[in-house]
Every structure is written in C-alpha cells, then in structure tokens.
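A lone chain, given as structure tokens: the form predicted alone.
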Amino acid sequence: MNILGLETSCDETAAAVVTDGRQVLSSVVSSQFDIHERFGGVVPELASREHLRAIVPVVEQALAQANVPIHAVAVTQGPGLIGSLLVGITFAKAYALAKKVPLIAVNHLEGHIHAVLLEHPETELPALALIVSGGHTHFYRCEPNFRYELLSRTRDDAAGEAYDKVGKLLGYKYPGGPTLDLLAPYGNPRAVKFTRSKMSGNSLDLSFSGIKTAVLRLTEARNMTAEIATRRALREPTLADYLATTPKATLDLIASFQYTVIDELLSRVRIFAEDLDLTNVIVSGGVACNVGLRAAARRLPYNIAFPTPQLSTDNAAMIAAAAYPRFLAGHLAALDLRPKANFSLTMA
C-alpha cells in the first residue's frame, strides 16, 4: 500500500511516499527558511505563496524517487496556517480526483506521533506523547483506535516559539532555537533562577511567555544593547563567532533558559507517566531535535522514543505513515474536504 503524503501546515512544503506506514520510499522537503529569516518568523501570506510555487516540483520529485504506483493520497488538514493548509488540500483533492485514488485527511499532531511509530514500531500504546515544536506544546495519552486524551498544553507561546523569540531577542539569527541549544552547554544552567508559572484551572498546563519576558527584562537591566547589536551585525555567523561575541553571563542566561524550559516539560512527563501508569513515552516535533532535551529525557526511567531529526521537524512521511491505519479503518475523506486551522487531535 503506497501512500503519497503531503504536508503544508506552516512553512515547509513536503511530499513523501511511504509503504504500509513503515517503509519510506521518498521524502522531500522544501524549506522557506531564507524567505522568513529577515522577518524573524513565519509570514503567513508569504508562506502560502511559496507553497503554491513549490508544491508541484516537490511532489514530482517525491514520486520520481519512489517510482512506485500510488494507491492513496494523504494530506494535513490541520492545525496550521489556513492559507498554507489550503494549498496542500487543494493539490491532494485534485490528485485524488485525477488518479482515482482515495483521499485521507490527517491531523498534523497525529503525524508527529506517527513519526515516532514509523521509526520505532516496538513502541506500544497506550503511551504518553509530548508534541513540542514552534507551534505546539501538547501532552496526550495515546491509546489504540485513534483515541487521544489531551492532558495539558501551553496557554500562550509554544516551547519552540519561546526559543526562537529569545534567540532573536539576544541577537542570534532566525531560527534562534538551535543556536541556543548549541550555546547552552557553555553556560551554567543554575546561574539564573526563573519564576515558574502557576496556572489556574489545569495546573499542569504550561506558559512560556513569562520566561521570554524575564529574559527581556534581564537584557534591559544588564544594558546588553551593544552586545546584541554586535551579534546581529554578523553576516554568516558560525558557532565560534557566537562564542566570541557572547560573554559568560549571557551564556549562563541561555543555559538557565534551556534548563528551565526542559525541566518544565520533563516534570510533566514524570507526573503524567506516574499518574497514568505509562512506561512508553513519545517525544516529537521540531524541539525534539534539541540535544539538551534528548539527553535529559533519556535519563528518565521510561521507554523514551524520539524520531530522527529529519522526521522531528515538519515532513510528509509522518503524514503518510499516520494515514495508513486510517485507510485500513476506512477513514476516508470526501472531495469537499476543508482545512481546519484549529483542528483538535481529540476530535480527529
């Protein structure tokens, strides 16, 4: 069963062909990094236009690399940017109609879960899933037959968004998250103590806007304007360039920021795993590439499964993998399929 998967939920145009939800025959991703870098974040209108430009060549490349007959087409229905989602869905519907193959709608978050199950088929359900990226920070209890229970989520910034905003604030190139992860080992993670958010309602929900604001206040109190300007002036900075322009106090600030964010995430992993008696834990999404998070998570007494970095960030192989069990269950979409910018996984 060869499924063509399409992913256009944000700023990556991706297509992949996966057999039986397990074997990746091709996976092509066209990044919009260079387009959005100068704005310090994703511009929805520009993202949509770039998807229109890239979707046909990306799909053609994925089909050529796989070189097999396609039996169904799967596409991300949401959540995501409405204009970006619309490009992928429109193409998928046209392909399904022209080739007379079934159409399967996939929730983007379910795709991230299947990015792990694709590479770690030994991971059994029920499991605890942490989906952590630039747009999402959610904890789910995952059970067989597409049953998902939302346990907690961020109330404001996603963890990856907080990383990128703090990186931009400190003068590092977009996206700032990977750079902070590289610099964190050079600082003292206990140097700065950030106040943890206390949430009303679900006390295990998260908030990352406070720590972002705390970093801003520290840059103001320490008069870091000149230091930040020096880093922003770097044209094509290397790690050595950043280390040369980042004083020890700033490295300590970065290390403490990373330590706090990771501890906020993993403290909830411990609570949910113990309360729900779960030993299998899935961690996926762009922030799953974070070296500090991976190292800290693997010290926990659970069966922790991460996808490879290529499948941690947005890709279409995870969409095709998630579509396979839905196809087997008869969960097919009609040609009037519409994008859902806010698509709850518990309702998928």
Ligand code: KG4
Given for the second form:
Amino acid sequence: MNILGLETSCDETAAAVVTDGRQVLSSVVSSQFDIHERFGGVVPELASREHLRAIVPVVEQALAQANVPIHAVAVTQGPGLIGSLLVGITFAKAYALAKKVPLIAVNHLEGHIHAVLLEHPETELPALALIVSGGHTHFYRCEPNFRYELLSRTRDDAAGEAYDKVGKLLGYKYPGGPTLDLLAPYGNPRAVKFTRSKMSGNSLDLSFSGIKTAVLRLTEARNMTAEIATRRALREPTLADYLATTPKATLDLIASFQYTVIDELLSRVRIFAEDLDLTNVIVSGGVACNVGLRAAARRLPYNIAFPTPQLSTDNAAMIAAAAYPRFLAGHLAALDLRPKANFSLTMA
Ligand code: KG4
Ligand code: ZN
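Right, the form predicted alone is done, so what does the form predicted together with the ligand look like?
All chains and molecules follow, beginning with the one already shown.
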C-alpha cells in the first residue's frame, strides 16, 4: 500500500511516498527558510504563496523518485497556518479526485509521533510523547486506537520559538535553535541561574517567555550591543565566525539557556514516566535535533526514541506513515475536507 503524503502546515512544502507506513520510498522537503529568514520568523502570507509555487514540483519529484503506483493520498489537516494548510488540502483533494484514490486527513502532531514509529516500530504503546518544535511543546500519553491524552503544554512560547527568539536577540541568524545548540558545549551550563516559572493550574505546564525576557535583560545589563551588532553584520557566518565573535560570558549564557530548556523538558519526562508508569518515550519535532537534549535524554532509564534529524523537522513521510493505520481503520476523509488551524490531537 503506497501512500502519497503532503505536508504544508507551516513553512515547508513536503511530499513523500511511504509503503505500508514503514518504508520511505521518497521524501522531498522544500524549505522556505531563505524567504522568512530576513523577517526573523515565518510570515503567513508569504508562506502560502511559496507553497503554491512549490507544491507541484515537490510532488512530481516525490512521485518520480518513488516510481510506484499510488493507492491513497494523505494530507495534513492541521494544526497550522490556515492559508498554508489550504494549499496542501486543495492539492490532495484534486489528486484524490483525478486519480480516484482515497483521501486521508492527518493531524500534524500525530505525524510527528509517526516520524518516530516509522523508524522505531518496536516502540510499544502506551507511550509518553514529547512534541517539541517551533510551534509546539506538548506532552501526550499515547494509547492504541488513536487515543491521546494531553498531559501538559507550554502556556506561551514553544521551546523552538524560545531558541529562535534568544538566537535573534543575541545576534545569530534565524533559526537560532541549531546555532545555539552548536555553541552551547563551549560554555558553562551552570553559569547563569534562570528563575523557573511557577504555574497556576496544571503545575506541569511549561513557560518559555520568562527565560527569553531574562536573556534580554542580561543583554541590557551587560551592555552587549556592540558584540551583538558584530555578529549581525557577519555574512554567511560559520561556526568558527560565531566562536570568534562570541565572548566566554555569552557562551556561558547560551549554555545556561540550553541547560535550563533541556531540564524543563526532561524533568517532566521523568515525572510523567514515573507517575503514569510509562517506559516508552517518543521525542519528536525540530527541537528533537538538539544534541544536548538527545544526550541528556539517553541518560534517563527509559526506552527513549528520537527520529533521525531529517524526520525530526517537518516532512511528509511522517504524514504518509500516520495515514496508514488511519486507512486500515477506515478513517477516510470526504472531498469537502477543511483545514483546522487549531486541530487538537485529542480530537483527532
Ligand atoms: O518541527 P520544525 O521543523 O517546525 C515546526 O513545526 O516548528 O521545528 C523547527 C524548530 C525551530 O524553532 C528550530 O530553531 C528548532 O526547531 N530546532 C532546534 C534545533 N534544530 C532545530 N532547536 C534547538 N536545537 C536544535 N539543534
Ligand atoms: Zn512540526
């Protein structure tokens, strides 16, 4: 059973062909990175325009690489940017109609979970899932038959968003996450103690806006304007350029920021795994690429599965993989399918 998967929920136009939810025959991702970079974040109007431009060539490439008959088409229904979701959904409907194949709607977060199950089919449910990206920082308990319970989430910024905002205010190029991860090992993670947010209501919810503001205050208190401007002026900076323009005190600040974010995430992994007696843990989403997070997670006494970096960030192979069990269970979408910008996984 070959499923063509489409993903256009944010700033990546992606298409992939996956057999039986397991074998990736092709996975093409066209990133809009260059378009949004100068704005320091995703601009929704530009994103939909770029999806329109990219969708046909991306799908053609995925189909050509796979070179197999397609039995169904799967598409991300949400959550995401409404205009971006519409491009993928409209294309998927047209494809389903023209090729007379079933249409399957996929929740983007279920896709991230399947990015792990695709490569680690031995992962058994129930499992604890942490989806941590530029748009999400959510903990779920995943059970068989598509049942998900939301355990906690960020109240404000997602972890990836915090990385990107801190990266931007320290003068690093967008997205800041990968750069801060590369620089963190050069600093002392215990140098700066960030105050942890106290949560009303669900005390295991997270907040990352406080730590971002704390970094901003430190840049002011330490008078870092000149060093930040030096980094901003760099053209095509390499890691060596960044190391040459980042003083030790700033490396310490970055290491401490990374340490705090990882600790906020993994302390909850520990609590949920113990309280709910879950030994299988899935970590997915762009921030799952973080080397520090992976290393710290591996030291925990659970079966922790991460996707390879290509499947950690947004892609369509995870959408085609998530669609397969839905198809087997008879969950087909009608041709009047609409995007859901706030599609919750617990309703999926
Ligand atoms: O999953 P993704 O591609 O898109 C969203 O759905 O958001 O995740 C992108 C996010 C960005 O915020 C990026 O900075 C972050 O993932 N990211 C990282 C790393 N690699 C990507 N954050 C921290 N460390 C990394 N190594
Ligand atoms: Zn995502």
